[in-house]
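The chain that follows stands alone, in the form predicted alone, written as structure tokens.
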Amino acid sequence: MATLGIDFGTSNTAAGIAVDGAPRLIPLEAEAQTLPTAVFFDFEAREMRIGAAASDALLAGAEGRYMRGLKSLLGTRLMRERRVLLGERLDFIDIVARFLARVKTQAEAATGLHFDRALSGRPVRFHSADDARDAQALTDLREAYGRAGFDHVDFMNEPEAAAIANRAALRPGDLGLVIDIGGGTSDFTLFRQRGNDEIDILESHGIRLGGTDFDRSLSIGRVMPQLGMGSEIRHAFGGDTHIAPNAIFNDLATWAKIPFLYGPETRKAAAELHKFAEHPKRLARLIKVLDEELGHDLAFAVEAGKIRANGAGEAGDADPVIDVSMLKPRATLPLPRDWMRKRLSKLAVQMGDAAEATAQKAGLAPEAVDRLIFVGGSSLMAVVEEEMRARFPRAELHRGAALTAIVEGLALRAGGDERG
């Protein structure tokens, strides 16, 4: 029996198995190392697109159902609801189950071996505030790896995934504090190095937060008062106004709740809302969004903005911008790099928070962390690595494979338990 290590991931996903003791990665989309998580249903072609395929379709304005960020809704009533597409009622437990069975045919003909168990990572909290939604989390994606194909699945937090595969980033002795910073959630492995290429996990402790959540923080903040969020709407009768209602618009800047913006109740809300509007501009904006079905558009321009806002400094870009150009031909929001980093300052406190309180937990002071190990593709933000460096001033930073060092230690894993 072989089992292949898969970090099905917020963002991307990979695969791997150990090959004489070290990680080999499975590429998944042409030589690329990870795929995107995403899915794109194409309504002309009859089929499901998955990774980078399914970002393309969306982008080159083919008609169809693009969905990012599924992850997100494990544990929530969403998935189990079914949903006709491409003539099949489905629920996002079949979409994410399609979904991990493409990565299994992907790498069965990449490898030539058949993969019927599957080393999964998994957050070491889906849902930090919800003990019950936290568990049918973890029921639902272990379901979605029945349906895919798997015979059998287990579970391994991310974060001591990754501790493995950066072992030998520590010196006998020392301790490291893994930072994962994916993009639905913040998790943390506290370990020490035991000199034998073993470790000793001492602690592990996660909440719901990710880079997702500095896509929608930045999002509100620059993008969706365009678009009316905040505008004065007066009432039907009489003179007072109120102040637009935020839920279309938070929703909007949220990943993983784009696609249920699109029927017909959300587009009347928009209407009403844009025919009482004092700035009516700005509402008809978010009635094109909807219409042209925008809202990935400005998510992923988003993205961007953040990216480039966040290595402005190193890489000459002084005036890093959001291109909204989808609204307006060639039009542009600013993104400072300074009012970005105060803008997420707060998230980043939470998580330095969940670090901190990682140490504490395995009662020990931040003091006696030796070496921070950077992974997650939101690790790499300016604000993330300044608040981990205050919160522990002696450790030393380490920054490996930062997007595959958790599928490297679910591989290593995986190939030591069939050696077993």
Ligand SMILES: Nc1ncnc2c1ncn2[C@@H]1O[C@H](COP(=O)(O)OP(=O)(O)OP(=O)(O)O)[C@@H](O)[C@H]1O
Given for the second form:
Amino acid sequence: MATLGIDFGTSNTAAGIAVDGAPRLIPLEAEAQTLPTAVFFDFEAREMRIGAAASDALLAGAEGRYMRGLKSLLGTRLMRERRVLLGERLDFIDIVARFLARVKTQAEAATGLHFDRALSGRPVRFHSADDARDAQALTDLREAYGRAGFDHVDFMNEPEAAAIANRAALRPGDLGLVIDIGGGTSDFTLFRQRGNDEIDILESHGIRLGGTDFDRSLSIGRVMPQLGMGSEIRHAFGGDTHIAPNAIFNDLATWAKIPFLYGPETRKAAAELHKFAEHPKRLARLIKVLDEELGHDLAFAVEAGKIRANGAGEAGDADPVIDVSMLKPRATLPLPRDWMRKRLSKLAVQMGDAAEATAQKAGLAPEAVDRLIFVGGSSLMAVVEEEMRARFPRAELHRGAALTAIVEGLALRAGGDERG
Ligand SMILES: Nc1ncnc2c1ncn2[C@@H]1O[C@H](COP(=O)(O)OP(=O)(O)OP(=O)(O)O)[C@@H](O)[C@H]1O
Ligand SMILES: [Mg+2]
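Okay, that is the form predicted alone; can I get the form predicted in complex with the named molecule now?
Expanding to the full complex; the earlier chain stays at the top.
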């Protein structure tokens, strides 16, 4: 009888418990402390792989169905859609449940404990503006934990967990702001250090915007035009042209939507576009991507390009590129740092607005904040740091563990093996 702390992230998942009052993360795959939130239904081996093994199988070209970013689908109607995978009719709640069940089994094998309860992270807002959808997302996730075999699940706002894990970064009386920029959401918690190892949470706030939105923006700006997005399509009758409709390209640039593009309707639409295209070469690439199911390969290439272009000019990365060799051998697309910064600045401003709104909601000025605590993989983006420094000019910046701060806090609150 024990509680497992789980940070089920859009991009990465981690699990942990407390041992002697300190968080202990549970290796979920080899020695790694985090696991890519990904599944791969391998049609040849007839099994579901998760984590890095899932991504490896995809990139090795194994035949199957890959999915990443499933958390973004929580609360949408797609969650209840059923499809046949390896001979079973599954909805997406089942798929999330199976992923969580693997995490549970692995954690039990690693610790020798039985986890009948979970303390799960949740974004402050799964969906920024839509309350009904936001509530449905939590219902969906709760149901997935149930189907995964947990008798009970409690939820904690992800940035509050990060605040607990990083409370020692504040001096007594200090006002801290957790800035958790993840794959799917940006989450904020304003808190005060009491001085007795306790904190007071003053306010939490969040928006549905994260690193996968950076990826989408870069893909739409750099990659999708090469596949025909925005190009002229002749009308079937007469000499007029129109612009290729954006829906397919938008979905192809969106991690969670990619698996839905490989049906016959999308292929048919792409074939039509190709037939009447002013630049048939570009639309031929779209057809190749759909035929060979290269959507995720492109998404990984964009993400890797983003991380390289964000890096501090180390040797060999002077001219960052997106590797699109899956489209054409050795092909790359330039991703200049300045272009990327400009391109992503609008999104960073929205994140900055949300961070400031957190202080506003608590009736405090940005100048009152003493420390910014940066966590989440996308807090490593230079555009995010610049934006937040400008918004909170008086605050000192503290970097928490980018990928594990949330699970550390959840582990601490979940307790350990002494709990009944
Ligand atoms: N070195 C890096 N530089 C820039 N971005 C990075 C870096 N490493 C990871 N990222 C980005 O961070 C994001 C993943 O961060 P993280 O694991 O914190 O998200 P998550 O917890 O899975 O998502 P969420 O909390 O939003 O559900 C991805 O978009 C990834 O591209
Ligand atoms: Mg996260």
